[in-house]
Amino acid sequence: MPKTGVSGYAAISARVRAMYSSLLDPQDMTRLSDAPDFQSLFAQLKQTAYGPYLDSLKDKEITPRRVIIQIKNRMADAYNSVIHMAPEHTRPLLTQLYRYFEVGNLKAILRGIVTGSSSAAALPLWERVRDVLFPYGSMSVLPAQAMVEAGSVGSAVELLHGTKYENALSFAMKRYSAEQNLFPIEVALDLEYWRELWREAKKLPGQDREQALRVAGSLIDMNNLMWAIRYRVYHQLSEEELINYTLPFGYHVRDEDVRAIAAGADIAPVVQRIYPGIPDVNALLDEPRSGLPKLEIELKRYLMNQCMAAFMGNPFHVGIPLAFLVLSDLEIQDLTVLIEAKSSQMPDEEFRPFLLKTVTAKA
């Protein structure tokens, strides 16, 4: 039988509890916030948890995208420490979480491959690939560098032969060779990923299944209603490749709200039902250009409480853990909307509704 309780959770939930100590509050954010530009960004963040992961940086290396890498490193080792510590029967969906950057890495190999062959960019491909890439680590079963040295698609795609992504790749190439489209390619790699953190928090017994599939859960509902709108208001799908290009189930998002939103029903009593306080969201879909961002941030600040409150009552559960790793990956894009605003001199109004952590607007 899994430890589960305190047997199994005694020394990773006092471990977690004090890496979550460590995440970021509004007022570092707003103190973050507040920096005038991107150097003075720097400087406060090397104050941060972040800080040892920033001093290996050199003056000349200190650029956005060398910086936003860097702290992704920190996300990473959290990622290993608990994957490492967790109890045995935790530990394939706390990696399938993980596999998510690992997923990502995957598609920018993909994209680089295509893109690269016709840049005249003087570094070579590789090197500009790596740059964007997650910092995921030994776990990675991607051969990056061999997959962008191999030249094509589908050379590269040959090379995942016997991994997980075998599977969802040799269906989606055919629908690539024919149409030279990454889109039908990347699509398969997102909904095996999530079926898969599905399947393997619904196999865990008692509390631990329940809150992994309130934790993980509410991750899919925001994934999947965002992809059924936009496949709707931005690229016009038919109902029947919306339904193919989404997931039918979900914590609180049903088959029959993805269904709807496919066959052109009114969007936002979908929304509402699952999200009900989230105000005027008939505003933000009559204006989806600027509008559905907006509401991108909104689900995700649900998203975040509910993180949060995986964190009261009982703390003998997967809930915690998962709880805190995906808050981690929240607060750094909380950090890369913050960098990059800072290095582009963006106005405040114009990235502070981006940032997912309510911060006090100056004076």
The other form holds:
Amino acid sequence: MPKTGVSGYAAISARVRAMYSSLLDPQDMTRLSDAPDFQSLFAQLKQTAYGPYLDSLKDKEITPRRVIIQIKNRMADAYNSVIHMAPEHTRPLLTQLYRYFEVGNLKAILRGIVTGSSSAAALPLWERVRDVLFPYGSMSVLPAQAMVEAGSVGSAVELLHGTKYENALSFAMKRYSAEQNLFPIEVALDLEYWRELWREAKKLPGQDREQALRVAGSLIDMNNLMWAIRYRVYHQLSEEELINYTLPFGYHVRDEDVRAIAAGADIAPVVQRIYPGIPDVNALLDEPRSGLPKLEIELKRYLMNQCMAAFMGNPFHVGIPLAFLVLSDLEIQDLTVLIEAKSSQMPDEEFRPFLLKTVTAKA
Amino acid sequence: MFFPKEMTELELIIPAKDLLAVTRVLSGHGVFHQTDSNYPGAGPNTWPEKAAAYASLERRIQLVMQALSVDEGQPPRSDYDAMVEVETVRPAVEQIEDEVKKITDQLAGERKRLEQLESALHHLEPVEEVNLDVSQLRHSRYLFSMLGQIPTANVDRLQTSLARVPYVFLTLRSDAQKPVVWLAGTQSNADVLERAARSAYLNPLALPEGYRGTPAQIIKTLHGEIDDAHRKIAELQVSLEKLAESRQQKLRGLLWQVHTSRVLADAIVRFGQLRYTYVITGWVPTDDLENLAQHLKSASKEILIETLPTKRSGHNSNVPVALQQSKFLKPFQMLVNTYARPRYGELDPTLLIAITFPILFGAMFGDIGQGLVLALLGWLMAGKKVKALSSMSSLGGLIAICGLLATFFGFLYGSIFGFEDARIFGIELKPLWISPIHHILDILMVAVAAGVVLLIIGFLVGIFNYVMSQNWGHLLFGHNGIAGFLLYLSLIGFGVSAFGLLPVSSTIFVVLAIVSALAVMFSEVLIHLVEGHRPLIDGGFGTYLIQAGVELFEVVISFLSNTLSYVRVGAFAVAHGGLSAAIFILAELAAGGLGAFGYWLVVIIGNLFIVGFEGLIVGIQTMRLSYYEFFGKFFTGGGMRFEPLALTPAKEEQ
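Would you mind generating the form predicted in complex with the partner chain now that we have the form predicted on its own?
The complete assembly is shown below, putting the previous chain first.
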């Protein structure tokens, strides 16, 4: 009998709320955005909850890439802590949510192999790839270094024999061999990941299920919709390909919506029906190159609000830890934008629209 | 024995020409814990690349050895402490790699072929009965047809994507993950069908062009080819085994040479590089310093050695901790390390725990017979006498000693396999001290008294640790310092005198309790005062007062709970007798139906249950008393592990 309600969630709810309070608020984000350069941003970041993760960096290691890895370590710790404390019946869902980063690592490794074999960089390939991997820790089933050193996508994938990726990759590899393109592999991994997340959410009982479907479903909505739009606008895929590369479920997005986009219907009304709060969808879609990233930001803001709403009302359900973990990830995305913007001395007006948390513009 | 090994900080300045000789000495003795003295801006440094090259080469050798199923073997006794050039070793590695690759590639090719053949067979078996030439389907003019496997999750989606064209879709073989399906439609829609199938990851059956005829005929051909593939694989495996036999010595030699070079290069990466010299910093156990210094001087005439002995007192969080314990105490050291590694300067509680842990366990599990069974089990585990138990050998010593103490208490309680007042070889076994189940109150009182003694020892050790670390504020006013200790003593004294067990007026204890309670209550302010920390109070005074009051309450409650926690020692001694009594009742019930055999069967099973189940629970309770009640009074831990540079894994583990 799963432990639900107060008995199952008393401890984790308190812990997550404590961690939630350590997330950066809009004032913090404004202060960080106002930092004149990367070094000042780093000094400011050290004053936040990310400080302990940045203290260990030596002077020579304070590079944008290293700083991003260190702040991701905090999220990895948060995931491990939440999974460890969560009631047992919710752990598969939380673990699956965490696997998002492992899937990301797997894609990065394969991309590294493909691009690394054709470039003549001074550093060994593994060292270059290592720097972009999420610090997933001991839960990872990927023999990352061995995969990179295997030298080819085929040999690297063979090392995943017996892992949960084997089945999806066994189909996708046939297409990779024929097309020499990572696209089918990445799509197969994504589809497998989100299907599994949805399955785990649906396994939960009562309010846990309702909340899990809300948070996981909102994540799926965002990804599914963006895939459908991109496949049509950028990749110009056929209707049948677009349908096969998307998912038929979600929280608000319905299969009919995806099929309508696939069949060539106007995208803007579909988006407006699902997300009535997003302004000027038509304008965003008129200029897809600049509009789609902005649309994605709007969808992420919507997701962020959904997650923050999970903290209202009854706190004894899985929605709280799920929402916190999603919010942590969105915060890291904001910080990554800031770090990259400051290190490349980008003007304020260029990066601020891409921050998810509302930041007061400089006077 | 009571403290980690005394350490000396070492700083070496060496000329660049002696770099390798000195590194060899530092790595070869297994006594030097290196710290990072590298710093940015020291100019070009090729050592990181060299270290990476050695690491990569070592990994390649390991992969070759893995492919040949050759183990690393024992670390060589001869002097493998020289650094080899990557370019010198690489050709030899590449040569063996090529030899291995030639066979493993063939092997992989044959295995892949076998897999394809088996997969084709697997696909064809469901349509074996169909009397149709497969090649006709393949080259059909009007019919588009695709036979293959598809991920189960994609089946529905594929059908959705084909909603606008006519098609036939059949599942020929159901499978949880990879069903075999047949998709057909008209050739005019071939492009749509093909795109849909491809994007749904429908992998067509890979039948080589040469296969013709009905499925049954092709299956027969496939069986023949599968047998052929098996034969070839067996031949290649034999070749691989022969290659392994002829190359294993060479591979082991190469591995240790490269491993040594990698360790040396890794160490050098962390040296501080000046223009003509290198700076090396680290820690050495003081006892090993002289010997190491002599070797260093013989390796480099111009070496500058600066040593800084490190006192145990003061703050030493950066000093690595090397514990020194006899073989007998190893199991208890493991118990301590599971909780935390002592800090340098902190008393190592291993000896204390080696005394108290078995006593507490024995007192809760007192039984001659069951104790001896445990001792025997521990002896078998420690000695790796039984293969099934060898994975738990590190626990063997601990279990054996606990078993012996349980036997000792068994004599005191007069219990053997749960029997009390038993007659063995004509001698009546009477309790030498007390029978817990017949003197419940007495055993509980003794347990609490023992708890008080242990907690007092804990306080005293804690005070000693504070003195050693020169943490004067906490020493005087901390909850586990002198103020806390006096509060605890006065509360105990008050309790004892109130019951008339101590001929001292309880007023003295009340006064002492009030004074020490005030010190504990305002400990934060007083500690800040002693340490010169300002402001004395963080936040408002009112808030602080409430917080201090609650804190005092919590301290008093924790004293009470810590002390009463030891009641469990007596309670388990009683429960042990109670459980045995229950087993005898069950045995008598069984005897009614099964006779004497049934009686003894239940007694044996019951005793095994007690040894396994109660033994485990008592072990957990003893650990709890040790960790939370006892260690909480004095043991902070958090020491840094002493990890000396070493050329072979055996030394690394020391």
